[in-house]
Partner chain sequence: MACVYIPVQNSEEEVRVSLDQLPRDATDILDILKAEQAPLDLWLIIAREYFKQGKVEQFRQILEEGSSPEIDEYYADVRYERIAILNALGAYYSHLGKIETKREKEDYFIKATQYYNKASRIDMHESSTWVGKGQLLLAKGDLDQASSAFKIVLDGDREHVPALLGQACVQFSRGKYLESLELYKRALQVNPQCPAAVRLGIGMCRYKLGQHEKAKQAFKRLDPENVEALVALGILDLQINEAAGIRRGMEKMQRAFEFYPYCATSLNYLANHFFFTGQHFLVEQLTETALAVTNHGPTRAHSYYNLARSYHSKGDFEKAGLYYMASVKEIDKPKEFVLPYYGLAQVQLHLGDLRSSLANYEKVLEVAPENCETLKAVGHIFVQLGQSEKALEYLKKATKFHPRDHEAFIDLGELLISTDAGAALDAFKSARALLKKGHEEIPIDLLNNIGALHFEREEYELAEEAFKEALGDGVWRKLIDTDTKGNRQQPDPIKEALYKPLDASASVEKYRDTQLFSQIEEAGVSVELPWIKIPPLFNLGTLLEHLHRTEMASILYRLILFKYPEYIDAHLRLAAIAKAQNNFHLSIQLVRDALKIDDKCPNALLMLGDLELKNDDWVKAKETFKAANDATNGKDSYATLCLGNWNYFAAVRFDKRNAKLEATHLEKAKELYTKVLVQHSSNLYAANGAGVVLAEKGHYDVAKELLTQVQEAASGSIFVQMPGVWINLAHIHFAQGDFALAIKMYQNCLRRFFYNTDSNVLLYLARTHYEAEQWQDCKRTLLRAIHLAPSNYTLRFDAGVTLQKFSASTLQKTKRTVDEVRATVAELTNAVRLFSQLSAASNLHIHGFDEKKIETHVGYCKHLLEAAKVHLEAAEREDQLNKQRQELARQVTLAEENRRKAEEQKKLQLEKRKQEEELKQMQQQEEHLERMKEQWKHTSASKRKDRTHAEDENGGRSEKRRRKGEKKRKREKKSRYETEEAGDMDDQEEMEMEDEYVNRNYKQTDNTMNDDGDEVDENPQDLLAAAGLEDSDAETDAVENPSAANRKRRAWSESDDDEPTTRHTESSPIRENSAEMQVSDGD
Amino acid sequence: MKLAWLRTQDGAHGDSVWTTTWVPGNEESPALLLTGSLDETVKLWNPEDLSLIRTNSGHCLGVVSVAAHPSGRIAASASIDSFVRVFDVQSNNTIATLEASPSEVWQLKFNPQGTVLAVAGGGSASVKLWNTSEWKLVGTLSIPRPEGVKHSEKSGTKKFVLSVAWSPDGRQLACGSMDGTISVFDVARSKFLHHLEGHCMPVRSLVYSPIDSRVLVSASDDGHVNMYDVEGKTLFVSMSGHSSWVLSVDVSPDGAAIATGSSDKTVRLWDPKMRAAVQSMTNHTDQVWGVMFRPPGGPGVRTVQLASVSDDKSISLYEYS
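Give just the one chain, in the form predicted on its own, as a structure.
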């Protein structure tokens, strides 16, 4: 397995690029790349040459997360301004604006069925669930406090929810917190199942393996990339190699490789079987906030690509093989 650098768009945004996702291809459009930045904009890119298709404004503070609906027709962006903007990918028309309390909108993810948008709730120590038919709040998955602990500002801060991930079948949801714990929920029953432990610092990124829904991969400020058996509640692989915080993680479509972005300015490719990084890409000049593999399928797609975004205001694309 390896990554080959394809192209970089320098100055993609006017400030740090904090988030990226792929918009799946459909009959009307091939897969496109979506990015969000501290410059308050969301941009849509053609991955063939990283040419800019459209700039979306509408937030009044930095954009912390972007998510694409499985249909490829709808996307959402979350900002420090405490709003989630849902918009039509082709027209940029606003479909819905979802409002939360201050510091309660962080990472966003649509479920695989496209019926629910999960929003990591930051200081609320919960994940909010919005249906995509009417854009109404239909559920709140709250992280239980340990027994005997009285609610205080301190305990609430530790459970600040930064990241969220859906299992491939959409039945489970996992979220990562500031204190390093990962919480797993049964979504249909709105039931907390258990915590996964092994990190001692914020968990900023989580992803389930696309080919094995029992496997959850996490990235943390403690410098480790962990792999958990969600059903067995066990940590079975912990890998280190970055010299600083691991800010983002994704699993390749074939499930064989893991990519990470770090504040050490590198993108790394990991082989879980070897339990080690097999490649380090050094084209970014500042911390790498997002990495994401292009989803399989779509017209004209012959190779798997990986995108990365950084505080250096750039986007890079690589070929994975």
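Show the form predicted in complex with its partner chain, please, because up to now only the form predicted on its own has appeared in this conversation.
Excluded here are partners and other molecules; the one chain stands alone.
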């Protein structure tokens, strides 16, 4: 289990790179890398040599999240102006502009089936669901307010939803909030299931294990990476090691390793069995806002790649083996 550095594109954006996602490969195109930045652009990259394919402008205020449809044809980006732009990957034609005012938008994720786009709704304490056929708002998964707590100013911001994750079967959705709690929903029944506690600081990233719908991995500003058994509502691993916030987390396609990016400028690879980091990459010189494993499949790809993006304006690629 290790990471090997492949290449870095310095100055990939004019300012901090805040988000990245892999656009899955299809018949027309191999997998591509999509990044979003504070410089108000979204860029598409060829992972082979990290050459720039296209720059999408037209976002106002920084781009906080990008997501790709499983088909690899459509992608979406969200920025601080609270618009979600859905566009055609190949042509950059705008397909839809989504807005659910007054809720702002943070992390975006398509469900594995590609039928729904989930958008973390910030202060609305909810996750908005948009269907991908007509781009209509089809659902709002709201976090119930805890009983007995006054609707004071504090609790209002406490359940601020930052991050969102789909279970591999697409039935479940989990979202992370500023106060550190994770809320789990049954999507089909549009029902809140339960909270998962363990963090008391913002959960900016969370992800289900691709091989086990029960396992959810979360990253938090408290510097910990937690692994939960969603069904059993238990915390079974809590790993510390980053010296600052953990900003992003992803699980390798084989489900054996966890990668994280942190404000401490490192990318780390964790072995959940050992409950410890096995490797720490120090090539970035500022906060690492996004890490993501390349989804399996696609022609000519034998190894698994990992991409990381950072405030240092660069993108890096690694080989995971």
